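Here you get one chain, nothing else, as structure tokens; it is the form predicted alone.
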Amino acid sequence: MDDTARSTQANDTVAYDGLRDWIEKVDGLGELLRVDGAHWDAEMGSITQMMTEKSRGDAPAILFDNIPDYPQGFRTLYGEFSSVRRVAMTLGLPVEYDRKCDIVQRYHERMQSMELIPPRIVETGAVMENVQAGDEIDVLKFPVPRHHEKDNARYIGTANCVITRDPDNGKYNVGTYRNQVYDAKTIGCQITEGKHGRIHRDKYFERGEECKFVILVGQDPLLYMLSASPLPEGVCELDFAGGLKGKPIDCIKGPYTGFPIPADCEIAIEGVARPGQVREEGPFGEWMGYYSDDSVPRPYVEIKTILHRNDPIICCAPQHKPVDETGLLKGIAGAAEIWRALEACGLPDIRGVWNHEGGPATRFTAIQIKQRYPGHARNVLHVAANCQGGAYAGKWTVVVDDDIDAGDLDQVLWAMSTRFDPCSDIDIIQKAWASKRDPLYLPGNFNNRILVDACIPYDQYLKGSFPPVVDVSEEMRRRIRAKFDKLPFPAY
């Protein structure tokens, strides 16, 4: 990369303020599309499936108005992260880019050299514009999705928030964990063993105290994105995104928890979680694309206060059958922390990392590398396959040369077809980090992950033995363009 390239990361700040703003960029970006008229029960999940699912990566957020049963205003959101382009306008990058890759380089160039904004505490915030206490708390006063036909209960938080506190440091998480509606004061909280709202959790209840969470289900989607992504130890989500936007989050103080609120998001539900307390929760159609996962007694969330909006908008994410912009979303940013890792163990010359789409979030993993050095091509794989962002629930991760470019499915696969010996090229780990969204997970809840070394062997790629590629060099690309610049060439 450049220094022109490197001098103009620095400045990347994002450009929205809130999700009422993000949804007209968003509009304006020609990537919304609005629908009136579909109810709750499963039609606000299906269509966004049927708009997604054969999409490539470039299908509409959609803005669910006039819904069945509920005041005009009262809206849904599906499908915030469902483009890359929405992606990288969220994060303040640009929407223009020669290969998906590129994306995540320039993420990754960020986070090096941001810092942590922690919020701000304000008196007030458009979030208390209407605030709900004891008998007037009525989570289903909002138009809350049934999202798949096969689910058993509605939904109010999927592509949400979940704000806990650490009982040993004080410090708070942010993450997203569904929310089952069991009735108007009383939800679920699914948390998967060892994410942080989960060791958050387990602290209070192995000291038989309760545990107080906040839960945002209508937030800024940079908010929802970091919340949903792998980020270093340590660090809230709260100050990453003060970083990332380059000022700090206007928070109001909840008036239960005290846990910082941001002033501007839709809703925000208070509540506590005790001790042999649980609800049976579930089924949920998930994001690996199945009803995997076990339905048993979880422990519920009661609330206590409901903050919101005039005229609030849910932020959903109903899963679904990859492709979905839950893959996409968590395997870019997963992706970029990938790419953290390596460089931060020593490993030179990654030039790209890419979750590709139809393997959601780190099932599928292609690393980009530019051979150094007899056993490079393994310390990538085994370091991407162990790292916090690829770590969780992986199966493939495969390492490429730098003339394959690692989010092109199509050249990852040549290499994988051309460059590979199943007898020597593959390394397997057992018994690791798994989920119970996999169909396949293995008693313990753990599972088994191959690593590919798709590379050209490192003797001959240094000796320049092995076959070369037929291609267009890159002059001929150049004269070819400039005689026929009238022909609609794709990017390469």
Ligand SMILES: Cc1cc2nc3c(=O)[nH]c(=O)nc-3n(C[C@H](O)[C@H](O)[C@H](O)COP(=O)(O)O)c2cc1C
Given for the second form:
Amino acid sequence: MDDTARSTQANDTVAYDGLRDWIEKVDGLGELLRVDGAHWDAEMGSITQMMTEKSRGDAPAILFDNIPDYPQGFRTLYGEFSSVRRVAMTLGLPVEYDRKCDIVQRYHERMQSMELIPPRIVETGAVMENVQAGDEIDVLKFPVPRHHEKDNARYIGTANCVITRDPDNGKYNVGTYRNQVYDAKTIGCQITEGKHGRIHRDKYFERGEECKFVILVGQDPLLYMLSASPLPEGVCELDFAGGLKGKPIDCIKGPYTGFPIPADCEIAIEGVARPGQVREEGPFGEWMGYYSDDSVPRPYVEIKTILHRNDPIICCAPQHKPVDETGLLKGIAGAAEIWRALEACGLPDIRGVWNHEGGPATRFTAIQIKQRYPGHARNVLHVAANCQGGAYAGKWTVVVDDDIDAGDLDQVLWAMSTRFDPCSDIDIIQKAWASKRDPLYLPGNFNNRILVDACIPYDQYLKGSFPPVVDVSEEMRRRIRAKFDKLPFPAY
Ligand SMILES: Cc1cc2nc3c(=O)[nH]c(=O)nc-3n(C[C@H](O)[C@H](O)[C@H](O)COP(=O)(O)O)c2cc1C
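Switch from the form predicted alone to the form predicted in complex with the ligand and print that structure.
Time for the whole complex; same chain goes first.
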């Protein structure tokens, strides 16, 4: 790897301006695929899966145009985050790394050093180019995909941003929660128990009040990434995006909700859900790779306005059997949140955190530490499995020593196979925060999960009595590279 790639954007600020500029920059990186003529009925989702499933972190972003039944220019974008370089570019970080965990560490450090910057309210913006209200409202004016072959409906919101307002303190939350289309004026919004948008909605409904929503279905990729990340309760993703960009996000005031709506977003839907009003939602191809959640009655959103740019782009991220395009997003953004929590709890010498894409992602988390005291590994396991970034629907949490790269599954498996005793190195957490997306969720919607200590036993680690590893020393590696500089050794 050359130093230019490492130090690109070394000041760590986001260097693109909105979705359309992001697409241009991705094209410049050689990572944009343009596809014409794919149908909205399962073809776009299938193409994306076939391009992504075996790509190992370098699949292209795919911009679909000339979608049958729709005007040219009404586009969809899939696969925003199926490459490490695009995640890094979006976060304003250098684009090349030696280890996957290095980008997590860099993002984690960036988060610690930044200030939240609230949005700036502006009079108007590109999203106001077209405004639908009343009888004009028609969500199927856009090429809304049916993503998977067994989905029962078209879903306009997958890589979306759902904005809700806490009735207690007026703070906004932005979360990624899917939207099934029922008809021209009605969509679903599936929000799992415990998610911040769900807590907001539950609070309104408990008081017998309606809950207003703004749903962006095409927007700056940074905002989508943050809205799909487990940021702490009370932190607004719009403020966080402003912080990472070093300037406020320009927002208009939604004509129906009064909520802030990014002025340059592609499509914003305003609407309302009412207590007791539900419709069957799903089944939909779920993030764990199964159609595991049947059709369930859920609150729906009655659309009040649709604002959109000319030639709008719907952002999409249907999930499927691993590896899907969200593996890296959760691998990086989710892992950075776990890293933050571990340090906030005072746990020293965290050297790497990674959510493994095949798990998928948050179901299999590996943490790399330099052991400092007996019990250090267990401390790390319990905090990682129970903090905001790790608590939801996890299954495996594994801790490894600092000579094991937590982002390298081969090395993690080796540690689990050679430094781990099945009787003494496991803890089980029972009745944890689960998801019905899990085909093995327990009655009451709990799950059990396993913590695996794959570190060398601390006393042997301290005494140096664990057998030495068969490996080429750093000194020998340097000497060999210098002497045989024409040999095609991998860069790292
Ligand atoms: C592509 C994608 C789709 C998602 N769909 C949903 C969904 O339909 N419902 C849900 O509760 N969470 C969904 N999530 C997970 C949440 O977005 C994630 O847990 C996020 O942290 C929620 O925001 P919050 O922490 O502010 O509640 C999805 C994540 C991704 C990446």
